[in-house]
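Only one chain comes next, encoded as structure tokens, the form predicted on its own.
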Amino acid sequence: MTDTANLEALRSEVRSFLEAEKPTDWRDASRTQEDFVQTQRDWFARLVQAGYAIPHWPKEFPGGGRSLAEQKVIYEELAKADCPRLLLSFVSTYHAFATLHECASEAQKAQYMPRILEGETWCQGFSEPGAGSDLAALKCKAVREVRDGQEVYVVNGQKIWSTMAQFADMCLLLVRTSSEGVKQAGITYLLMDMKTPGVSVSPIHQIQGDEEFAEIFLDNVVIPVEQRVGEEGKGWAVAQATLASERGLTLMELSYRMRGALSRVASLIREHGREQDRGVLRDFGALVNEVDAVCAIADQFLDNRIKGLERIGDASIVKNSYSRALRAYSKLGVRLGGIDEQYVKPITFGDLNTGNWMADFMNSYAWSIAGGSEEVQRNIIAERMLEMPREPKNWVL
């Protein structure tokens, strides 16, 4: 079989297996915190045991072993079918995953791998309330000592922003242990138990009702050296492997999801008699026109990859193409629902296009925050694309 023939029997497995098992109440499933885990829990059970969960893992895993052309189809066929997004597990089967695969041990890979497509989760604790963009200026101190003849790291800090903390079983940790040289040298990366003693979790209540995110306080927590990701003080490079990890299938998925929501807006529009209203009619065409760009720009982000031909900084236009489009997709659907959007109604945890648009409008500007701020990802299109002169250090107005 060819390629291309190859491709198109995967999407017709896949649309098979979505059409028999995917959920079709899963946001009425998710309406508190409790639910959404146990729905997300579920969702990911039955995708590992399909093959669908990680393609992107090596081939000795169940359905590992994809090519990035395979992987593709499988999130273009999860997004057109309106499954759940796998939230909850997406840091364990992404950052943890590259984390180990690229740079933990042996012994460290066969002790967590398998257990992470049992359900265990993970969360990532980088950023510091001191230290976002500039994570290399973070605080958290590690001290080693001697405990009961064992070598140890003793912990204290405090992370924030870590997504689904309070769900996690595990921790990727970023961890000072020295202060000497440049502050990259001076970090270590840890794997932390989330239940050692001294670990407390604070999820944190974002405005439209969502607690997505959570801070993590570090009170002498004890923590075996070898739960270190090679070597003390190299923890800087370890974390590069965390943060490299996918983007791309993640905006695509996304941004399918989105072409698929747009059904809401349209529904929107003949609920409230404006089929006829030549400005909304002009305003919902300019929408669906940039989310269709935003998925066009999404494929050939990743075609570009699966022919070696990404360059630095197209990420970024995807990420700010997508988070654009969901604002002008979320706003439109407030301003079409008038004073019947004004008013609060319960949310669906883990979901970005729910129809509850005063909730999906105000968390859409979290996109323009999140994974590297639309500042950021401008500068790194103007430097690394554009060749354009960098900002001078200090510059201020």
Contents of the next structure:
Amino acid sequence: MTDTANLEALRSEVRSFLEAEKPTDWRDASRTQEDFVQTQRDWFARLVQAGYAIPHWPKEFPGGGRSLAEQKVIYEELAKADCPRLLLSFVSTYHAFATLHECASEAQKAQYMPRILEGETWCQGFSEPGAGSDLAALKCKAVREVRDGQEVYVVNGQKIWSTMAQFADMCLLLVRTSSEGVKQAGITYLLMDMKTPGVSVSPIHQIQGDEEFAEIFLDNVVIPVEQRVGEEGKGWAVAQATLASERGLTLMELSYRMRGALSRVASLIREHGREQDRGVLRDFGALVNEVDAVCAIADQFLDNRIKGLERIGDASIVKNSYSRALRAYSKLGVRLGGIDEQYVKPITFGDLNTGNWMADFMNSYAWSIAGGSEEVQRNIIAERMLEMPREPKNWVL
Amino acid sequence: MIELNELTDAAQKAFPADKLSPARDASWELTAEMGWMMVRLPEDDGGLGLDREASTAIHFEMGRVLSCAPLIPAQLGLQAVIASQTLAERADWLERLSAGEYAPLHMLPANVDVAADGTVSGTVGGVLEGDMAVAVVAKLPTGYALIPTDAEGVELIERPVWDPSRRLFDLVLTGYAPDPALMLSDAEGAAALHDILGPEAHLALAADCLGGATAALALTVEYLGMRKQFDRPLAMFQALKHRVADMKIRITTAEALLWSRARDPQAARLQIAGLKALATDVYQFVTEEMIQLHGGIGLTEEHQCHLFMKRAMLNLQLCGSLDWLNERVGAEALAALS
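Compare with the form predicted on its own: the form predicted in complex with the partner chain:
In what comes next, the whole complex appears, and the chain from above leads the way.
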């Protein structure tokens, strides 16, 4: 009972903070990438100050040391209050944090963790043009040399799909230090300053006009050996810590936000005078059911994690259910909006349910492709949950 | 207090997964012996007084084995009696029904007229296993009524259905004079009673669907692992694996909604109606895939695939069709979001 009482006390505390402080004009203030980034920096700083930005960090950091149940309460309230999602700082507070916390040296932790709270942002240099779903096939090459008496890696290659890399101060970089043995064995994990000479970033223009991702080109980039996390050739294990850093909170938050955004579909139905259209009501009803179910599975996933009952594949189910519902949601909007949705309207950065239906529809692919495509998730579900056999690995064209 | 997993374990022991659609009458006796008709009966009335989650767990298990015993309409009939404020011999009926006498709620609409003399004529649809029934709980224009099946002007006519795990009957009334002592509500009270029974019916059917879908998936995975073509098990082909993964995704997600609704005493009527719509849709999808993924054997009567598909198709129509429920949910959500 005390647990429940504590959680409810936290909930009302977060609620009163949000009632007083939540930004209401953030969508209007996010019509350009630069403005969006500024609203993100402001809101992150405000949440750090209030103690709600890093509930999952250890308790020596202000606002840290929260249980998963408490984290869930905070995210639920942020979603219900329709606050901006913390996108710009996501990689730094989750991926960089988990990597530093679990695998880095004390010196590295002391150097980087406080800077994250001051607003330093990180990006992830994992995927490459030839290494997407098959991440371990990455080729970005690092050669160990001595330069000016210092041991360094000289890195050459290209990274892609790095979220917000054009605004990042630091990069979590996977490089290949050896081509011997299995492909996972030759991977090394480095922390790279984005201002290092030889690093150039080029934003990727997405089909809806957003620039959420970027390419990173590395041309003889010199990175001191001290910037390595873990041993040389053991970077794959470190990368698993990075990728496992956030499990469930984001999808719960996004599901709740989608449920809140069903009002946008309702408005659209009224704007177009379709309130009596039984076919439209059916489709809307089916969508409401689907979104409710996604909220339920996202909730269940987190509750199981809180109880230590998470199984392999559970996260894949939540992700595919969410991406499927998000596609259905935005597609219904496009359909109901008719020709109006084919006229270009300004997009809103940093939101998946903006009511600019074509943009939302196009943006929904970010969830069916990024972070492990739907197809990769299906393989995990079939092979690791349902124990269906893997396909033979060796084949000849 | 009985734990949920004890109920589930007992159900799985009594109705093992490898015996699909066990014989109806023996199953019904076993159901009564297990005390399942007591599960939702309040403690004050001599029952176990358990909540929706408990009955949902049982219906899930009965769905898993395609049970022929009509536990769902029986529970609904019992609940109508429990909720009744007008039934003369309520305590007596409760005792009889919880001991295994069968008075089902009908699960398809009634189309009846009341004559000037108060007699009723027409058809009450969807009486499951009507041949077992001592009475039927029917929604008449004058209110809910217990209609004894041996009363004058009452006839049960079987309407053969594709689903072999169920028998459906029409209750045909010809100048039937309702017994005032057997009225469960008046016309005004009927709406309130309907609002109590509707969510119970939808929750139970959703559980039946998802239990069945879970079994259908397990059988499909097993078959694909066993059947070899091109020198490998079919389960190795990614084209098939992905379809199976989608079955798993949709079942698991709908099941999360099932338990969340079953555990929420505040769940609104249409939230549970929406669950029923979703669960029947998922069951239909899963059984369709099941047949296709089984190939030729899936088309044969000797294999079990068709049993699941036929039950899924019937569930789609009981207590509100998919289209009708979705339309209601959509209209309600639209009104709520204005």
